[in-house]
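Take a look at this single chain, the form predicted on its own, given in structure tokens.
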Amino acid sequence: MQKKLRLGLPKGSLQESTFQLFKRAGFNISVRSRSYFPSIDDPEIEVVLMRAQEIPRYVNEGVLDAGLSGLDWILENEADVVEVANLAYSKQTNNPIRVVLAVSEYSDIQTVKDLEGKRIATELVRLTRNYLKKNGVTASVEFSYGATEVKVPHLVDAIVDLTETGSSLRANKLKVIDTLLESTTRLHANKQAWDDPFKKEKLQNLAVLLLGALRADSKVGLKMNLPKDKLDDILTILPAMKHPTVSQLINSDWLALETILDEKQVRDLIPSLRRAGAQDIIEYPLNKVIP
């Protein structure tokens, strides 16, 4: 019978972006509607969706071998497991979320000390308790099924809650007086798997793919000709990961250079290449970089 890792992948508003994240990786997975088993097209590995805040608790108990899902969620669960890699990528940015305390905005609460007596409302019942205790603070911490923001301030006096812009925050009318924890997507496993010398190997396969596309994710590709006297010009003006390639281009006096750069310096930065003598430049998009 054929080995196999099974992984959990969080299901809801993290799907697309991790979907897309597993193509870039090499990964092609379906799903069929209302599924929670989808394909992927490596016979090596199971997919199974889930929230997000039921992974952690799910690796630990080896239910499943691994999964991704945020580092808030695996202290939530106080889940002991390993950590294979920090993916930083989120719903809608690659910024991290955050855990934060809020109140509403013509609140008289200022810090944490002031929640003295007060209720607060989370999903993360177990992190905010834990947050109370080191600052001293005794208050009610009830577990929120939703749409949280709103419950400040007719129903409690704060919340601790995830954001990652703070739109939502922002149009609640809140102001945020601590962030508790900054948290990214982890790629975790259970001890067991661990130890496993075929799961362990097609984890830390997969987390170099994982990573790559991510590496790759904000930058591109770019190549051009120039003359070789136009060379030491252009590379005061070219940034690059490391050093470009330069190549002589055959029976001419003429060089090939490319390079990976950030793709936002690319807009600026191509008219002062071609100022430069730079010629045919061509920038194209990457799937992986692997240092």
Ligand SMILES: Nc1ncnc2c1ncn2[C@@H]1O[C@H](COP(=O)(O)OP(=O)(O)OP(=O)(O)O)[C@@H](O)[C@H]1O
Second form
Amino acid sequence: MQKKLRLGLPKGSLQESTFQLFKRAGFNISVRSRSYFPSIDDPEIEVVLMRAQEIPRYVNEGVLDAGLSGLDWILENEADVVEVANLAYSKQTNNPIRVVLAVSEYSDIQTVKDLEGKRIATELVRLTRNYLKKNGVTASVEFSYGATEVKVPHLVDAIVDLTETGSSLRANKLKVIDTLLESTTRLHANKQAWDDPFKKEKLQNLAVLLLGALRADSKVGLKMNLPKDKLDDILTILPAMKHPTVSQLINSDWLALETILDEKQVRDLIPSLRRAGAQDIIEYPLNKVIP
Ligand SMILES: Nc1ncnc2c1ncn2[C@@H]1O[C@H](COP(=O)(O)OP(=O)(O)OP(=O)(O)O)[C@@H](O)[C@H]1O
Ligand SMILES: O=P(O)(O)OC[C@H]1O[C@H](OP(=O)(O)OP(=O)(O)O)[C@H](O)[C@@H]1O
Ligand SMILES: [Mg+2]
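Return the form predicted in complex with the named molecule of this protein as a structure block, the form predicted on its own having already been given.
What follows is the whole complex; the chain from before opens it.
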């Protein structure tokens, strides 16, 4: 029988960005509507689509060999799992999300200490209780099914919720008074699965490909031609940590130079390179960057 890795992928906020990342890593996943068993074009993986809240618990219990979910839900579930890869992507960006304590813009509450005897709504009940305990504050923490922001100030005094772009907080006139946690998506595994050589190797391979695809997101390749006598000038412009490849163009005094760099550096760099004598500059996207 074909050996398989049973992998839980998050339905909900992270679904779209997760599927896209897998695609860039070389795996095509397709879901038929209402099916929670998507197909993946790798016979050694079985995918189960599940809520991000529950994945760490099922990984911990061994129902899943591994899964992807946020660090927030791994901690909330107190799941004792092996972290295989820290994948820095969220719903909309590649920034970590923050789990924050927020109150109304007009509230007098300034720090966690002011929450003594107050009411707090959150999806992350255990995380919030631990945080209050650590700060020596006694307050009532109630579970919220979502849309938590609208509960302040009429139903509760404060919320603990996650924020990515900050637009939900702004739209509901809330201010952040503390950050409990920064969270990114984690590929995590069940301990027994990690002891199985087939599953461990499969997970390690998956981690290399996913991290490679993620790293490539913010990088581009840059190629250009330059006269030999301009090489030193051009090398001083290029970011210092890079070791560009320099090759000789046939039958000429020109060189070709190729390097990989952060996409955000390119905007400033290209005009300077042009001014320093580089020509035929091309920028291209990358699929994977594996160090
Ligand atoms: N912008 C974001 N909004 C919500 N969750 C995000 C975001 N970016 C990353 N995540 C991560 O996705 C997971 C959220 O999944 P979860 O299943 O709790 O909620 P959801 O998919 O937003 O569903 P619901 O609509 O019920 O809130 C968490 O681990 C969280 O850290
Ligand atoms: O900082 P932002 O980019 O605005 O993102 C944060 C919002 O996204 C999530 O909501 P979600 O879409 O999961 O709905 P929910 O509130 O029902 O959980 C989260 O609970 C915040 O409300
Ligand atoms: Mg949510």
